[in-house]
Amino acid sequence: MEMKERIAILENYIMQRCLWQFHSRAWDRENQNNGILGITKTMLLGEQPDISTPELKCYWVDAKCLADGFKTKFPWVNEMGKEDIAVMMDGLKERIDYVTIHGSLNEELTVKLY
């Protein structure tokens, strides 16, 4: 299977069972997808991740159902590697940043007001 499918599952992944991706501001999406995202692509190569503050420990418990959710119902995710993980990894976040944030037609997330 390409690098570009495997986005694409755990793309359609997020966007089926995940909520976070909905705050109605551009920043908060933007925060969001970096700390969960970020902590999710920590959790796959078998690291730490840093959770020393309130905003990093509520970002590492969807990462963990994230995590959990990939290693579970794709076991293809468990035989990567850590460059492969970090490569898909990447271009997932970039994936999920598009379609929630840059390539959005929601015309909240940049109202100055919020």
Partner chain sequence: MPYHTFECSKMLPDREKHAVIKGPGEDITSALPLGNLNTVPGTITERGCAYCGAKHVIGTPMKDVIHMSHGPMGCTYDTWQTKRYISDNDNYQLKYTFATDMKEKHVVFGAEKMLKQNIHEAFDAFPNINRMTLYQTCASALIGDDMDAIAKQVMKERPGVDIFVCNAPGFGGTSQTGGHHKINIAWINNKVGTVEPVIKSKYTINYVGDYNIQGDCEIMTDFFNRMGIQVISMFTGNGSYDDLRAMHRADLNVLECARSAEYICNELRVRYGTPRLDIDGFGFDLLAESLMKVAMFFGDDCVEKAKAIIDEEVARWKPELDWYAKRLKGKKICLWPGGSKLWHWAHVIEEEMGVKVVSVYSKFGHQGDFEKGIARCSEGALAIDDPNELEALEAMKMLKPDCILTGMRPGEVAKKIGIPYLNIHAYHNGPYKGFEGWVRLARDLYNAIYSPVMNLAAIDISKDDFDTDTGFKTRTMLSDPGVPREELHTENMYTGKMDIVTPLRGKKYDFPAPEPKADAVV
The other form holds:
Amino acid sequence: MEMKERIAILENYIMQRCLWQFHSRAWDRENQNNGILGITKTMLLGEQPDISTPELKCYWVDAKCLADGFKTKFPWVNEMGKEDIAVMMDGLKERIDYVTIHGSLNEELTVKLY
Amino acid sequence: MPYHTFECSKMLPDREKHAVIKGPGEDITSALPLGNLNTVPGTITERGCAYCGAKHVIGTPMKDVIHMSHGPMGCTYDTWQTKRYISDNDNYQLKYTFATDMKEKHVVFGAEKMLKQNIHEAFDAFPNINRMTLYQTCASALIGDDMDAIAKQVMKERPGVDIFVCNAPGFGGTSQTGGHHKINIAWINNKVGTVEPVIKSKYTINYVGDYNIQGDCEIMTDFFNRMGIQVISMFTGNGSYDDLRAMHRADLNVLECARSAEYICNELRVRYGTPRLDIDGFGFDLLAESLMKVAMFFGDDCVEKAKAIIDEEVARWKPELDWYAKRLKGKKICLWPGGSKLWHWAHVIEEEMGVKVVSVYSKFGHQGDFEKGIARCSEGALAIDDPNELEALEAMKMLKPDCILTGMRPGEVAKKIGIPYLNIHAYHNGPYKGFEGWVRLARDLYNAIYSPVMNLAAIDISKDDFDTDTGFKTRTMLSDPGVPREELHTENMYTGKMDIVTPLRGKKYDFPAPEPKADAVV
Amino acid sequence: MSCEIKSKKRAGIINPMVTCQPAGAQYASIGIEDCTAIVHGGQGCVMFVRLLFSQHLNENFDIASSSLHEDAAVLGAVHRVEGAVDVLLERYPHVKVVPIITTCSTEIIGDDVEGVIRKLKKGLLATKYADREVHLLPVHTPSFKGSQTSGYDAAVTAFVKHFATKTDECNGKLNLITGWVDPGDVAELKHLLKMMDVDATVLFEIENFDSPLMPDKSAVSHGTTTIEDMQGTANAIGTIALNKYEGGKAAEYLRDKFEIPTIIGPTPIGIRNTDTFLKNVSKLTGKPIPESLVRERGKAIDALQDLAHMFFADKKVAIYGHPDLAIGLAEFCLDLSMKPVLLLIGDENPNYAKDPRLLAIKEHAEFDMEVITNADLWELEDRIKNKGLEVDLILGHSKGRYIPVDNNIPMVRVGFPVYDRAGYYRHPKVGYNGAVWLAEEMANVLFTDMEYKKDREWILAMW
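Form predicted alone done; form predicted in complex with the partner chain now:
Now the complete complex, all chains and molecules, led by this one.
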């Protein structure tokens, strides 16, 4: 399976299942995507994520569900090497950033206040 | 951009970008309607006003409060007893509503004096209630009464009472959503942080954006309590005024309806560092994952309890959900709520009940809501922002849904063209949250679609040939024609009780002992 | 024994029993064929009123909004009326009548509705819609004056003033201005007129509010009074307005402007008021009251006689609702030997204290009675909960439903809105059939209450 295809499958999974990527403003979405997809990547790479603050712990909760979901719904994730996983997760992060921030048509993302 | 143009709206350039069809290969970067813009006058919109968004939707579910509107009686009267947000204190907030009765002389000479008299009268009439929310209306906003000043005076004169002022006049914003916003911000600015809660558990949350429609919120707080989590406040279904003043002390904000309540979660995150966790209280799969997420935030003991709850609930209710899902498979529905169910249900109702969501709409949603809804709904769905009467009718005629999920009045429009409706503002027979609740929704949907009465509506006795060999049709005769009785497994039709909320009240829960907190002020 | 007529003492409202003027104007507007009103104000003033109508009638009614927003509240909003008229007319080709109903906000900001109508007539209507019959008319219903009752009254007057056109010929018809009633009432009134062989113009023909679900899916709930009907009111042989406070002004206008013989009231609730109504019809049309109505009346009295002195006598009743309805119900209760001890009217009108019907009750009531104007529902609840008032029965609409529910008092739902009982709009409250329906409803809720409370329920078992 091509990397692009894998990323598209995971993107679709996130978009249909998750809500964390849709926080209110662009800066929130950046934090959410960085936080959650960052920890997901760490976990898929078999490393220990930093969950020392409530904020990080909250990211971890979503990341843990995501990582578990990836592994059970898409068994091929388990067979990937670390390098591929890193490439895939970076690509996924780029896509999610695009869909929810840079390519988003949501005109309220840049409103200054909540 | 795959915008959809309604025949009936061709002449309205302002409506051009308010409907999209999610075509093959489309995502939210190519298919997203405009949202939260002023309505085109004269279109016969379904939208309400900012006052109702503040007073009716968010304020009034607070249960131990005198809810007073400063204006003529109509705003109060019209928004009273129109939504089923119940409470465990005998529905005080449903039973009593207060209006200052602004008359012409007040419009001319000011109404502050009479406002003050009103507040005193209300507290005198209900000596056991010491909390009040005070809502501005168009009239009081335009004459410029200083409601904050009056509230302050009364609080000085009547020690022990507390008054919250919400300045969200009807014209303030595009729709209800303007009022949701204003009351969120007013509450955090003026009330959060003014009460310290009694901490009973190591784990605490605010449960935000649920209005306890037919008991939804009580179903969810029962789960949280069983997981050992103390729910400090409910914003605002079955919520208590003073609990909501203590929102700043929760470890986590668990958010359901982001449309109406994301503002306060965002501000709590900024001001107090409380994380915001968005969850889904609907659907087996998403609800289970949501409960797990909340549990995981706190610890393994919580996770164990959550798992036990989920296993028990799924084992109990899955066969019944499946019974309905088998019969709902392939049925087409329009998911036409006010706001959040647009995304909460868009995907999971297809996954778990087999129905196809052919359209989503939102009366007052913003583009962020459509992002979620369109991301979740499947290909071909028609998404409409701020739909109007003719557009909804045209959509129904085009899409031929088997049921529309909407409010009472649009439901009456659908009825006339032979389409049953399910009330998803106030619900038919909810609650719909929780595992059992989801089965109740499936049951209500099944009962709507396979209604023997609606089955009769299409027959023209003057022209059609019709059955004369039977005096009745059961629902299963319509959903499972020709299937032998023993193969129907009717024992798996919903077996729950009519009232599943009252038995939860007064339940005792065990909480893990709280740890002393460094920053807690006693 | 005393009967006091007084105004509520408190400044504020705890549980309102009426809504504001624009709702009344909207209810009148949906009675007219090809009419869609534009309510000039915030969207809630329409959305919730439409919901109220839906709750009561289980049908949808189309009413538009000018969708007032912040900018308009500051700078004036007549341009939104202009836009709304154009959009409405273009998208609804059948619409001919567009009342512009004002609200508190647009009255306070002082929008010139007459001005914008003049402008639209010269501009938009004369150009884009030159080939189309369109009537724009202002209906001023600031929410801080009166109530839904006076709003309804104002709208009927506005329609009649706009349309009534004198021609050379009398149309031979009777104008019947019903006031705020249900489809079941209109059906009953038309039945009575048919028995009398009287051709009438009914303002408004709302029988169709109770509309079918047809196999061809074509049915729509809307009133059917036409422009021609309203124009013809100036050429009628007479006018009867059943309700003094809902349509009475329009009747007076027709009398004063076109010299139409006019009788206002009484609301034909109960036998006597129906008798008077028929007599008045006879007086204005010259038609005799037929034998068939004597029989119908006889059946009604026969039914009432079975109930009155056995079950109704001395029962204390609290009544709230529209003024004409509440007064009519009180009169009927007196005829049934009941004691209407409390009468609540939800708004203020200097004529209430002078109303001859109330003065007559005041003169003859053989028990203590209170009439409260500008009342809210707390006037009833507070008396029951805190002041020792005992009543056996409540007559009123659904907004007060928790008073009977919480205090275990039987209640007959009557008035607007009724949403906690099925199909009440279908039944008449007026005429002989209305008298029977009301009396039997009252009897049946009392019987059910006797059974629930085990209060001499055996009376019902042994006749």
